[in-house]
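The chain that follows stands alone, in the form predicted alone, written as structure tokens.
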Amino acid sequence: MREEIIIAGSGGQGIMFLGNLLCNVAVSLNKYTTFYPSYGAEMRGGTANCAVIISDDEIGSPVIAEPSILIIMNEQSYNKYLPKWLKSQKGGLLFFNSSLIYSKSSGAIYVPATEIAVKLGDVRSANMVMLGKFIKETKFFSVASVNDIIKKVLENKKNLLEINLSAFTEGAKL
């Protein structure tokens, strides 16, 4: 297994948290992983993306030239990353937040992540809805192992734990 994942959206959408959770789950299952964050000039509302590599073998560089998976949370990131992915891609998975991406791309998995997060009571949990759907579709990790890591990472933030677990569970049901 070697997956090269680009996660992109705007600041405040939990892009880095989502990438970090994937890395934490990978490490807990004895996989090699890298996390390479990139922030725009602004924090909340500016661009944010991260590159995550998960592998059974050692990883030489955290830089991703041709991602195997894109997880895109907003239209601006869609416009930035999809053309590069389509130009270089030989196949892979696309996950788009259909609540904020209005363009359509053949073969993509559209997830109403923001809409579901709002219904659950916290728009900031859209990233966890997307993570749930990602785990369900890829089966890279079990739902239980991701739940365990969410609980561990948020154990000192009880106010965030419940909403994030609920959002993840809703995404995994899609």
Given for the second form:
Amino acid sequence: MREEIIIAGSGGQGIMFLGNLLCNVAVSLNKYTTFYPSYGAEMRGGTANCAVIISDDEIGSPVIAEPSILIIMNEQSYNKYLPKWLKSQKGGLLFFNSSLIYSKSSGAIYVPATEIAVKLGDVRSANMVMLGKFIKETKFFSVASVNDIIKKVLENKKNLLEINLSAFTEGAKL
Amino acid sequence: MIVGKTAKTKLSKSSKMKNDKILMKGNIAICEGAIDAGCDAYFGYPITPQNEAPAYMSKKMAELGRVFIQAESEVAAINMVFGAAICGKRAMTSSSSPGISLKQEGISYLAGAELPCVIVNVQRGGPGLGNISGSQGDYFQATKGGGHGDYHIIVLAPYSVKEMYDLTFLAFDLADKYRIPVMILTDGIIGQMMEPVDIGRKSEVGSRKSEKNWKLDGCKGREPRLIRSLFMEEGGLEKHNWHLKEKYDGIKKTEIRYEADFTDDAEVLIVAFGITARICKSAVKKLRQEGLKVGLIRPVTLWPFPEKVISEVASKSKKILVAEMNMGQMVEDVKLAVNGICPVEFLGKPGGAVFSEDEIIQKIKEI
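Requested next: the structure of the form predicted together with its partner chain (the form predicted alone having been shown above).
Zooming out: every chain and molecule, the one shown earlier first.
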């Protein structure tokens, strides 16, 4: 396999955390993987995106020119990445957070991630709802292996573990 | 890492990785390498894209009871390195391009006073404040002496997170061995990226081979020592410069490091370092699968430069391509090494932009 995934949204939406988590799952399953972040100077509110490559073979550049998967969490990032996507004509999977992206694009998978996260009690867990749906659709990794990694990564942040796990589980049911 | 000989890379699928790898960021690997090498003191001033390094060191060095100081400026930080090094301590600083410019006066003084230290440059786009993405625009500054005077420092160019660890560790040993500043010349991409690494930890035990019999640690019971970069007496500076030259010649003889892939039958040879070499390596693999005879030399030491091996391979090749994330810097050293034996083409990428594998592949097919 070789998947080149761009995850984009705004600072505070857990974009880096989501990318980081995917890489950690990949490592646990003996895949090659790279993570390359890019963000503005702000902690919250600025743009944030990261490039995650997961591959069976060694990876050269960690920077992605033509992604095979886009996970987009807000309208601003949608406007930035969709034109590039349409131009590349490479095809692949699109995951959009329909709670914050109002434009419609055919063939994309729409997930009301932020709405579900708010219902679960923490708007910040929208990223985990998205991860759940991503895993369900792509089947790159098993739900169990992702669950294990979430537990491992949040080992020292027990107060965040429960909401992240339930948001992930909720997303995987969609 | 390959020292002075050819690495054979097979085309077969790489063997599965072992599962004891951990996900690590390039900037953190630098810190781990420094800590394991017994770095006594870190001095720095924040700048993107290397901020993970001072942030991590501020915590780790304190835990280990070593010195961490966030200086009031880059100039202060490099002079603190001078102070720690002159007392015989293993000292380092890290910064990114604009900050490294500010340190140049200090680096020249360190070179003149022959003080060992490690300086990390996680390059970003320039000139001026430029931007915060990775670049290779500081090659000239690093290898040709960014400060004033007739000096060299050893320059190491890692191309993976693992090498960030290995070369930083090595940098402390080389610095002590030759009493010379050593620079890790990396970039914002390798600094910021994470990949799984089996760090293969080394220990400083045995790495500090000799007692520093020149250090200033109080002269009670012995003759006072003098360390300086000012030589006012007649002929004094000339003598000092001849001594430095002799030292640099020795380093050139023994410390050249590079990696060579598929160079035995290469018709086209790519020369690239750091992140660009990493991208070229994947491109070479793909081109070989298409049956094109392409090879790669990746200088690991940018100074001393592996000119001999480049010249040897060039004599059997039809063409050379130098790829760099700047508008043409290392290409000058390659041209000097090749000395007209075969044509040298250049592919550049300025302003903090990154090559794609396809761009390299396309260029090779063009030439």
